[in-house]
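One chain comes next, on its own, written as structure tokens: the form predicted alone.
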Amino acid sequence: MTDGLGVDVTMRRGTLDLRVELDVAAGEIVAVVGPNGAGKSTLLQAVAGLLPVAAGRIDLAGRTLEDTTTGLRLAAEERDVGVVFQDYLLFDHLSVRENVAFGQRSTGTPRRTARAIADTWLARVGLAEHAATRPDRLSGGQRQRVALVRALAADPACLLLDEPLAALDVDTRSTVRRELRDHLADFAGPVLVVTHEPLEALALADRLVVVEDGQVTQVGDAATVARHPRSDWIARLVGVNLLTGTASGGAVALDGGGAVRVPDTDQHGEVFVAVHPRSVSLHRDEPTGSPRNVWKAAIEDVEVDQDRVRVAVGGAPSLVAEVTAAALADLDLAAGGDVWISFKAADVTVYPR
């Protein structure tokens, strides 16, 4: 057993054969990140008890809370879990102040005390004048932070978010996801956040792990995870090219052709090779001078945002360049055709599949 929280366990919905194996510790902050689809919120139900594991066990603070091999299967209310949906599900025909508390009263706690200790948890979060408000009345920032410390009033042993910031728009999403962490970092037991938004699960966990079509693929810090990216899904998370290939003499052979000169002569056998958009030029004429990496490809797309230009080129390798406005309109990249790519063999980072 573990004083955070153990997760291994199978599980079949639909067409998804989910396989997953995790432990976060107490304090820690772990954010399950995968496409749509992969089973990340079912996993979390599974802890919350919202839904039965096919096989395994689940054990949180030292206790088991369900284990297939015993029949053990502890009921969710028992489970001393705290959770937060995506779309909050608070109680409207009830007052903040008595949502807050339901948790306290449901497991028998006085209403007098049940009301003050959600009265001193919204003033925490900033909402002491709205405790007789209805949740319907409040901004979706507020109706967040409602349903958190629902969850946290309740003293649970685990806290459990599915995509807690989903229902905000954009202007209001970066406020409170600072705002979450700073709460998060207060609380003593295991958190397990669940999102597909790669800034998100960057910004407010301590670790990552990526699950794709049920199965654990990379478990690692962001900063890990970021530097060797081990799929073409964690790749765009973090914003890297990722290709594969077979490594040997200071040059890769690229699985799907062409080759890629590297810095490391030491590197053998498959390797995953990554390069970052910023790192990569484009060039209406052959390029001269020090890089080793140049070839002729087609654009294939331009995505302007702000003042960043995502540039996909197709190729072998096929590639994203990421380009200054003012490269866009001098190369007159939008009007497509074939550009040079070039990028330094010292910006090329390798590392063993």
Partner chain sequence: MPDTAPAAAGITSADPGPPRPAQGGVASSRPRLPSAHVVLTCLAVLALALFLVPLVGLVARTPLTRIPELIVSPAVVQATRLSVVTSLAALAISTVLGVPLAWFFARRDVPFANLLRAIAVLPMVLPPVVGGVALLLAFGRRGLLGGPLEQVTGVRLPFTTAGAVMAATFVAMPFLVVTVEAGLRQADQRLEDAASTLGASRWTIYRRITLPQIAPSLGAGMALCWARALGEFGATITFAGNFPGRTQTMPLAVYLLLESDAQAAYVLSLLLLAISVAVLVLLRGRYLSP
Given for the second form:
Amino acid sequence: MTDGLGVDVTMRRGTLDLRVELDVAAGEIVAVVGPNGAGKSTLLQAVAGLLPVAAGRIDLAGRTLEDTTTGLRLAAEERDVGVVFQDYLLFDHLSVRENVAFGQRSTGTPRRTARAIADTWLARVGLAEHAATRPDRLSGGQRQRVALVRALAADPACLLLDEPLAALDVDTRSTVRRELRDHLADFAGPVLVVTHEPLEALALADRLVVVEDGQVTQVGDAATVARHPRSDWIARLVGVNLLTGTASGGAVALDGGGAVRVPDTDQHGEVFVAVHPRSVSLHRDEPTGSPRNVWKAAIEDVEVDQDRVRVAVGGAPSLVAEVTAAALADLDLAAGGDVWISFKAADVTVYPR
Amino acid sequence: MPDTAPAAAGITSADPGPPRPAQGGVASSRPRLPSAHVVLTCLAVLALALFLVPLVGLVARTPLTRIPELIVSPAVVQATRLSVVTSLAALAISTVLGVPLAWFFARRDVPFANLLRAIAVLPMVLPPVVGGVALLLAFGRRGLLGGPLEQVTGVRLPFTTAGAVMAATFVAMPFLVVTVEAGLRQADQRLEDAASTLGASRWTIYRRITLPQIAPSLGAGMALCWARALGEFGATITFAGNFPGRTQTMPLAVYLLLESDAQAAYVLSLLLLAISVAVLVLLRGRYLSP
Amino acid sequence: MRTRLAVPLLLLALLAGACSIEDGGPPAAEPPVAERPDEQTPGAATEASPGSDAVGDGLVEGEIVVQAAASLTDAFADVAEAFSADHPDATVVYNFAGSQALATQIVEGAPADVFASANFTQMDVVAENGLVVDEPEVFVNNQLAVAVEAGNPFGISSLADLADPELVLVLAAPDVPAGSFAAEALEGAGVEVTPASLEVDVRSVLSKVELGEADAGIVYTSDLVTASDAVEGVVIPEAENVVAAYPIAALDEGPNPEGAAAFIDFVLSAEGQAILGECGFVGV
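Having seen the form predicted alone, the form predicted in complex with the partner chain:
To see the whole picture, the full complex is given below, headed by that same chain.
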């Protein structure tokens, strides 16, 4: 991929050993997602040239940015990598226009031309009338847009975004996310977004790279990752019950004890078992009927979220069921009590580990 | 125990009893506070008086009617002109050399950083006369560098205006260095990172990002540095000597005029005082507000 | 080598071993310029046996506070030592400073018994305020000499030699006594000089020569007695020299008038004069 971004690096930050290999094609948006402290921002800074890598190489648009075997290491200002930082890092002593023109002016564009380019970008994100103000006068969403066009106006070969929505309040976040998605779609080069919010990642990115504890645990498009999570962390965040076990025919013996019936596939060996909480039913009495996974379990926690209720049950395995508020009233459920749970084998997804 | 002090403050607590329950403790300790406040206030007023009275004395003894005549007297004019020239020169040198030194301390991983910093700020605590002697031993005619310097370039520092500038720079630059270093440490270095990802060279970053960030510190450092250079006496008199128009700066002139024309000395002192006050006003955000 | 002053001064110093001038080396080093500064030097009073006739009438006791010009620092220390030998119960306490500062202190009410000034200007300030007991009396004279680098590389032998433009000359500022005397002497000799610096006091002139920053400076002969080996003195011929007269007086409001009188008597005695002579002053 000559126009894309290729990263294959190992780094050490404190106690964290980071080992990441990923490729982003031109025009593609890849989200690096993972829990806090997983090494996402470290990776981003390495690509930007703000941190050296211990070993490996970084290529961008047919150019090698860093290669530890040859000792090549381009400085940040030589990389053509645009960065939108988590807290934007706008230059509050400069006007919004000068912020956006900064990249052009730094690379030798005459002042007047640079300002014209900046004004074009500002108009594109609806900030034309704020060109002369200081960035610290703007709202969070506006600052985010300034940060974005400041990076874009420098005409970078690739764009990196570090938790682009984290600094925003919940109300503006969804609006800005939508706008951001549109602007990123217009960008011709590779885009790498770092976030700890899978929802954000799913909304923004074509492809997800899940990084946990310095390691890539899963790579895939948004739908696949959501449907077939390969780690507890991502499963919990996309809201599925993720179990591990060994498959043989129509059943999987779970690693934590117990077994579940699964669709009769030809899966054998170590597998993931995903069960969506909405597929899990709760009953007061032992349910009867067709091939089902049924057992009695103790209720550990009941969490009400508007008209949905998430009920966590213990035992082997522990699961989360999602029922309606009405069902909850019928069942008269409370933590500490026992309940029968059931889900159809057809509602279980099995995929290899 | 508890109720001995209050009488002095004139507030006697109602309960004379020795038991001191938790709430009673508050009640019986309350009368103590005023007396502590009185003592502290007295001491504070005393401290203020120490600063204020000499100023009043100086203003009171200055022959105000003679100011117009004295302030244009050749001795005062000459000393003032020289002081302005030398202090501004010292400020310029201190800025050109001191800002990089502050950067060096703040941003570079310097071995023996604390030791080097201690050396650089030593003139702030060193008696200026000692500084002058040290300068003589280094840059004097017999000095470590002074001799070779004179042989090679023909430049002689002692007894010259250049020497006075050097003495002033020696004592004043540390004020700029420490202030700017603090500013550099406070500045958000990630803004520099952001600028570098936008393609800015180091020079561009320092000029357009770092410098504006440390501008308040730099301004304060320059003001302090200049004020110190202007008031410099000990190192100048020791290293550069005293010659009207060449090395006799305002403080030196004040010292000598006290022997011959005390009133002119008062006027010159008042002028220096006014300049110091002006510097403080310039720095008001830094030192005049808590 | 050491200060090569006129022969009598040198001999005096060596005889008494006073004024902290270290002994060592042959005493009679040939002075490069041998004019004797002053015939009045009390060379006759050298054998200063303690307890001679000077202060025969009764001993004094208690503290005697003396405000003394800074240039007397070394000499008066020796004076106090000898005085105390005569008056074991008396202690001389000095306050050394510039005469101008001393005069101000006395006028402002500093408790002192004796004022020894380096010039009449400051003594007059005190006298005009009615603070002296008797008419101030000159107790010693000081003269000017040229301090030069040891070995006298420029071959200075008179004030006229100081006009050499190659020479780095330092004087005391005209605002201080030593400077005005120097200016007076140079003017009297018709010599025009271009000093590199006008130092704030005479000791600074000497130290600039000692440090090698200046080639020559005009100082008091008394300063040269305690100067380091790096300096030597060139005597200024009598005709060109200026006499700085030091007045002394007992102070009106001093707490120890007997002590003051005894101290002044001692300073004026042969013994006191001898000590001052050892220290480079010229007796009266």
